[in-house]
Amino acid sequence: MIFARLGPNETTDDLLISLKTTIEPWSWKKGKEISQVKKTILALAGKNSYKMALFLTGRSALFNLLKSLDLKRNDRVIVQAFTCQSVIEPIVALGMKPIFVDISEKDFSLDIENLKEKLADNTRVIILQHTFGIKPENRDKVVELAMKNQLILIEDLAHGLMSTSLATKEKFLNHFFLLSFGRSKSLSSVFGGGVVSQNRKIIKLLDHGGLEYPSYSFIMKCLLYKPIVVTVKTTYRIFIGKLIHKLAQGLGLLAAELTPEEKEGNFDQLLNKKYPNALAKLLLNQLKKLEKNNYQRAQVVNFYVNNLSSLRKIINTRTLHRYQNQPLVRFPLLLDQRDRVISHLEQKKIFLDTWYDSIIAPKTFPLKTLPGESRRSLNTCTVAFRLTKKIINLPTLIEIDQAKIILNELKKAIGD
């Protein structure tokens, strides 16, 4: 049984940390682990000038960051198409306009020429997304562009964290890094997000923003996630796992990734909270394994590159070499007849995913909630629209033997 989506990071040691934390409710909201998380992540950057603020979610981190900056209603925020609603909703909630830029097929990130075309006098922010954890090919050019035009640059590292990701020009105080610790990211504490920067003034504002902690019942649901998911994954083949998963969802034991308000396309203040210490305990365990897990991801990525580049029916074989040695959170392939391929692999108990099969994921996101100018800019992103119809993701935090099984079934499915 191989999963790309369901708890890709969660293992038995995560289960044990969760269970231990559930019987220590006095440590759920406040505790020393929060400062230890900050210290550990900032050590990755290797710069004493960096500081960090933590939040319950990545979208809360983005919302509060934008709110803390000298921005006005109707200011334009450059984002890419081929993204998720968690990036868009905080921008719209603050009365600003997301302006969509098309992407490059090479790295699924901002197309630099399209970016230049869509700059305007009231453009204030660029959000540069490291899709799948791929370092954008034009990353350095975007940094220089932001500095030259005195723009705020937010690098979205939600899909993956490496020490080389946290690099900025000295004294570029308008440079921020957005992190996410959601259940499908490279580091999982079920929920969580953060902002890293050398702009100490802004980080101090964020750290003293007056937010409340989430409720004890919400934290309890987060702590139950890892034990439930590990049990589901290990027993799924004998049907018990599927039953446990449905039962947990039916009883409301798992905190949903999106609230009903968010599904309507709105930023939900319900998740705009402080990062609780209970989740910091979970994250510390993930951080201990980050180097080992990133090494494993990179090895699996290299296996995919070496064995998929010759397959004629994979559309992006010529660009796969760019992912060599990168610990991608998921490995992107472009295929015709994607749904048929996914169906074939599911019959073999291999469950892949499709980040992103919608221009703004998930497909249920109501585009009508966007300002008119935003919708018009989105409609020009032809490459992004085309790739949403062909994208498929392979898991990377697996054993090479499992990757071989995926490769063999993939070859059968595409007939190559």
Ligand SMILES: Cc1ncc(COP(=O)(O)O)c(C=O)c1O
Second form
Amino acid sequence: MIFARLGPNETTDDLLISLKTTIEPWSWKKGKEISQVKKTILALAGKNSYKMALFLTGRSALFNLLKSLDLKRNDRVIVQAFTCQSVIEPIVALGMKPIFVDISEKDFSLDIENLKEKLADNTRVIILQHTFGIKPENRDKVVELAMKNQLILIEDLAHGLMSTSLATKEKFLNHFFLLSFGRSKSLSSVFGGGVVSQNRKIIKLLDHGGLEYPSYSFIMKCLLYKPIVVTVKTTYRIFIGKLIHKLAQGLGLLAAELTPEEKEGNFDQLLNKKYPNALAKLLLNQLKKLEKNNYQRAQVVNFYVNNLSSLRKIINTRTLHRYQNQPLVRFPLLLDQRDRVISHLEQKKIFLDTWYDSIIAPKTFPLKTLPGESRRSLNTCTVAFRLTKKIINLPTLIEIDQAKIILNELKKAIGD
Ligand SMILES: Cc1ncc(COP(=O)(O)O)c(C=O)c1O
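May I ask for the structure of the form predicted in complex with the named molecule now, the form predicted alone having been displayed?
Let's see the whole complex now, leading with the same chain.
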């Protein structure tokens, strides 16, 4: 049984920390682990000048960051097509306009020429997404461009965090790193998000932003997630897992990734909260394993690169070598018969995923909630549209033997 989506980071030690935390409710909201998390993440950056603010989600981190900057309604925020709704909803909620830039097939990130074309007088922010944790090929050029044009640069590291991805130029105070610790990211505390920057003034503002903590019942649901998911994964083969999963969902024991309000296309204040200490405890355990897990991810990525690059039916074989040694959260492949391949592998109990199978994921995101100018810019992103129909994600935090099984089944499915 191999899952790309369900609790990719969760193992028995995470389950135990969660269970231990459930019986320590006095430490759920405030506690020393919050500052330990900040210290550990800032140590990865290796620079004393950085500071960090934490939030309940990445989307709430983005919302509060944009709100704290000197921005006006109708200001333009550059984002890439091939993204998720959590990036878009905070921008629209603040009355700003997301302007969509097409992506490059090489790194699933901003196409720099298209970015230059779409810059306008009221462009104030660029969000540079490191999709799947891939370092964008033109990252340094985008940094230069933002500095030269006095734009705010938000590097979206939600998918994955490596120490090198936190590097910045000295004195570029308009440079912010957006982090997520959601359940499907490379570090998971079920929910979580943060902003890292050397702009002390803004981080101080964010840290004292007057948000409330989530309720005890919400925190309890977060603490149940890891025990439930680890049990589901280990018992899925004998059907008990599937049953437990359905039961937990039916009884409302799991906090969904998106709220009903968010599914309608709106930013939801329900998840705009402080980061509670209970989740910091979960995150500290994940941080302890980050180096080991990133090493494992990079090994599996290298295995895929070495063994998939010669398969003729894979569309992006020529760019796979770029991912060598990168600890990607998921490995992106482009295939013509994506849906058929996914169902073939599902029959073999291999559950792959499709970040992103729509231009703004998930597919249910109502595009009509976007301003007209945003929609028009989105319609020009032809590469992104094409890739949403062909993308398939392979898991990376697995054993090499499991990667071999995926490879064999994939070859059978595509007939290569
Ligand atoms: C690229 C990207 N940025 C930001 C976010 C927001 O993260 P969160 O789910 O913690 O709100 C996501 C969420 O999936 C994402 O995919």
